[in-house]
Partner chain sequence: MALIETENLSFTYPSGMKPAVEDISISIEKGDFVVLTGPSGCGKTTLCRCFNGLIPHFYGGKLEGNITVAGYNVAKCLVYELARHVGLVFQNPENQLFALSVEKDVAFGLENCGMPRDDMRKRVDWALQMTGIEELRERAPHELSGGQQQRVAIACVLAMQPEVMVFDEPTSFLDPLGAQKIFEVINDLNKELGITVILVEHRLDLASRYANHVIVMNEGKIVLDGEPHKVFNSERARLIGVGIPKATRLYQILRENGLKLSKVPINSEEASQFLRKILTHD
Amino acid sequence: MSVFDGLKFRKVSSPVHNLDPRVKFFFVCVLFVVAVMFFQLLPLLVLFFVPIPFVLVARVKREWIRSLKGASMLAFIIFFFNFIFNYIYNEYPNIPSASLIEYSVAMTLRFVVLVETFSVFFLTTSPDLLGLALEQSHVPYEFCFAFTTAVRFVPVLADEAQTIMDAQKSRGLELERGNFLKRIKNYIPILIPLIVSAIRRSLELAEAMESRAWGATEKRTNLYVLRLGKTDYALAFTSIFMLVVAILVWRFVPIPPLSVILSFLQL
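Where the form is predicted on its own, what structure does this chain have on its own?
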């Protein structure tokens, strides 16, 4: 459940937290697009280090690392399946080539880049400001409310799932014993209380919304209005520059495999 720690907002006074949510989301989308564009390991390795300065400035390093640790199992699965399927597609080579391993690592690193960028976004963006940014972007308020509510409830449900798991383990439930099917069955006592708790929370939220006359007025007003500052414009122009450079490199610059570069350096 530690991967969901990357979806919890951490209230810290930092320049990254003070950035406009729309600009930060645009920056994350640029990294997402660039990561999908490339299949080589070298550009994905560069993209991996791009969000690290934001993590250090925002002082959310511990939560960011925990989110990466939580996604490590899925990253291993991605590497395993890419390696196996490409191994079969290449007609069972006797010795796996370096390019096959490099491609599998690149696909795994692409997933890690997506996880770390969205983790930085959610760690430094308040759900209230995120909903306000969506409203000012002329997104219907019903969708804004549904999205921000989901962002708020995912970490809450993750914490509750961890609490249920600890309670069931204290009663003698062994989640990590047996074969694959046995382990899946062991999680049934976890899922049923979690689903019941989620339904109970949704009913409480619906009653709270009705008691506060949610949706009674069509034109809503907000206490705050988001305005772009100099830092926001700088990040936006930097994101556009990164996207243009990535498109030019992807279109006109052949990127050699990392194994070829290392062999050339050894010579």
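Superpose the two forms; the largest set of C-alphas matching within 1.5 Å is the rigid core. Positions refer to the first chain, counted from 1. Only a predicted model underlies this, so the values are computations on that prediction, with no experimental measurement involved. What changes on going to the form predicted in complex with the partner chain:
- The rigid parts compared between these two forms meet at a hinge, and of Ile188, Asp166, Lys219, Gly172 the residue found there is Lys219.
- If you fit the larger rigid part between these two forms on its C-alpha atoms, the smaller part is left turned by 19 degrees.
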The other form holds:
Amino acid sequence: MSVFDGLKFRKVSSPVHNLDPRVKFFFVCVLFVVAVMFFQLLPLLVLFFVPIPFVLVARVKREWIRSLKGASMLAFIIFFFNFIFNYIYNEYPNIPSASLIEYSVAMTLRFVVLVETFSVFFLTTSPDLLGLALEQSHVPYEFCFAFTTAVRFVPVLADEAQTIMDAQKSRGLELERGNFLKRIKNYIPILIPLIVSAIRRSLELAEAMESRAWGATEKRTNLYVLRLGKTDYALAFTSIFMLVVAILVWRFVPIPPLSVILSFLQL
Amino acid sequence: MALIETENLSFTYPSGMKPAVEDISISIEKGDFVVLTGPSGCGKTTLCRCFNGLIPHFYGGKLEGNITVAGYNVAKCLVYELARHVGLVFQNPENQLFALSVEKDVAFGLENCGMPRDDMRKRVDWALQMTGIEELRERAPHELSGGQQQRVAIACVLAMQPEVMVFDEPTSFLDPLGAQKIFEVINDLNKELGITVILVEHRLDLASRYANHVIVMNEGKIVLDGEPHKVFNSERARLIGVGIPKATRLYQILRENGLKLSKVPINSEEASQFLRKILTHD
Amino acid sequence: MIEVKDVYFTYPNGIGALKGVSITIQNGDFVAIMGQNGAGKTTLVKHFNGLLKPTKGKVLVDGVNTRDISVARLARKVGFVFQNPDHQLFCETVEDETSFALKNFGYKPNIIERRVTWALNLLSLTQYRKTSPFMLSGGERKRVALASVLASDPKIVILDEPTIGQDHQQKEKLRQFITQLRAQKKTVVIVTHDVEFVAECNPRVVLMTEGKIVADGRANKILTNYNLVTKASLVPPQVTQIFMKLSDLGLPTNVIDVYEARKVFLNSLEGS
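Could you output the structure for the form predicted in complex with the partner chain, given that the previous block was the form predicted on its own?
Everything in the complex follows now, all chains and molecules, and the chain you saw is the first one.
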């Protein structure tokens, strides 16, 4: 169940991890908006480098690269289709021009920027803090509780699924046997115990919640509270600054294609 | 008046044909350490649920007779009100911890009650200290061993400072040394804080040394209720299949050979002491 | 026969669960693998039916390397009963549940019918044949899980933590059942930390700590060694504890069973 390994958050402390998730989320949104605003290669190239210092400070390089690798196939497809469709659509009979390649690369890069920023966010934000941020953003407590509990039980359910699979394999179940339909059917002996056990588990959880005064008062308090620190304010202002600059550039500055700049430099 | 009193208490689950517990009349004094035992399916867990109001409020069903806990009539008191007086620790540690850190889990009940943050911080620290898990406060529950998880579960309930704590087979999943540590934590709560303890257990070899009151159930009814030495030595306990401590069993089979120890032993210390007397007297 | 030769096993997350384990289990052996939670007991027995393959070293079942054979094929020889019956029950009736493995192994209907009848009878479940396993009590469900593995008549039976959550009577039944299996010349391996249960059965005990075997021998030899037992996060059986406290009077300390204890005590009383 290595698929679930990525969801097991490991507690690390770094300036990036310690940032307030709300501010971090705002920053990610700004990057997102700016990335969608531009379709030229140059600004997207700049955006591509923005999250990298965060990755280095948070020391999540390996996980971050892994998530980028995961997205590489999709990035390639995006490049390919942009290229092909624009080629056909623009009725380019000749060899593909530099600007076409540049446009396709820019669109791919836009996707990569989105993936990399979101992966930095999730790699450096503990679900615990995220739940707390939701709570303090006035999301109903039931929802926040459901969120953190779900995260808490992912590894538990993954282990359980593995055990059930082992138990059924020990009774001669072969998951990889037969045609497509048969293979789906093969999973029934695993799904039923998993569902039954999840229901049983949720009942026990409900019992434990009741026993610990769930719903005793409307005004629930919280052990932790998120407070904005200096770095949080710094990041918030940087984000706003970035957004303003981006809007100004987008509105007033014509951005030449990279190929033009390169040829200009060569001269 | 006793801290917990039941009078002809019977309960039938909504889906049940016959009562899960029937005609239960017991009284548990403040500060008691009660071991509640009996074969699987005898109604022990059902009785535990009656103590903190999960029955009848969470389960529905038909409750007859009277039950008062810490002065509250359970049938008329909501579960969250009783939660401040009666804590329930369940068998599977995994399914009673919700949060992503130990600390947060311990605070859960207090948060629900709306306790101010500073008081809550003190209470959480105290509960962690009492259960000896201060160094685990930041850890995620799923990273912990079963024994550690169960101690967290105890801290969660303890933080509410209840008068009664009910433990429903808290050590089934633990190895013997882990189980012993849990029993010692429970014993400390009982002896040092004066919390009334009700411990449901099959492993009497390990648990019985701490008890001053043993209740044996069978098929939904109370069959034995009293002082541990008396209960364990009762022929009836053995016949309904209670795993009485080996020390007591040794006493019984020595009696078959006409050898009578000065008293009924229920743990290894007592047994060795009584056997020593016989050996050295000669 | 199971031969484990210098096996190392590391989980994908990098945790080394077995660190050089070698052990031979002969046909007809009754072995209890003991140790604290996380010592590698379950990891070891999962190698016996090929659910896990060693990272280094090899496991041979009747001379066949578990790498060269599928779990499904090995399962005919090695039956594995998991700790929690709810992790395997999924059929509408106890009968279907019991015949699941037999169907997977491709037996003919008349043989399946015969084997199911035999297994249900063995575990006194005949009356529940057409009942849904989900309607049964915990102890009964555990027996259904047992029946579903035994129906295919494996030579080797592995029971993972069979006594967890079981009361005294259920444990007694289990003990009798194991005796029955042994009478049929089956190899029985149990994984457990239930000291009192093992003391009553007195099997060969393999003690594990931190992925290694630290002791291997008869229960009355291993479980009465205080240092070994505590190192494995166990406690000696209560009878042994009593005799350990009397060792200064010249009483032997290697007693684990109450009846044996009586004999030893009466003998020493006559002697003195």
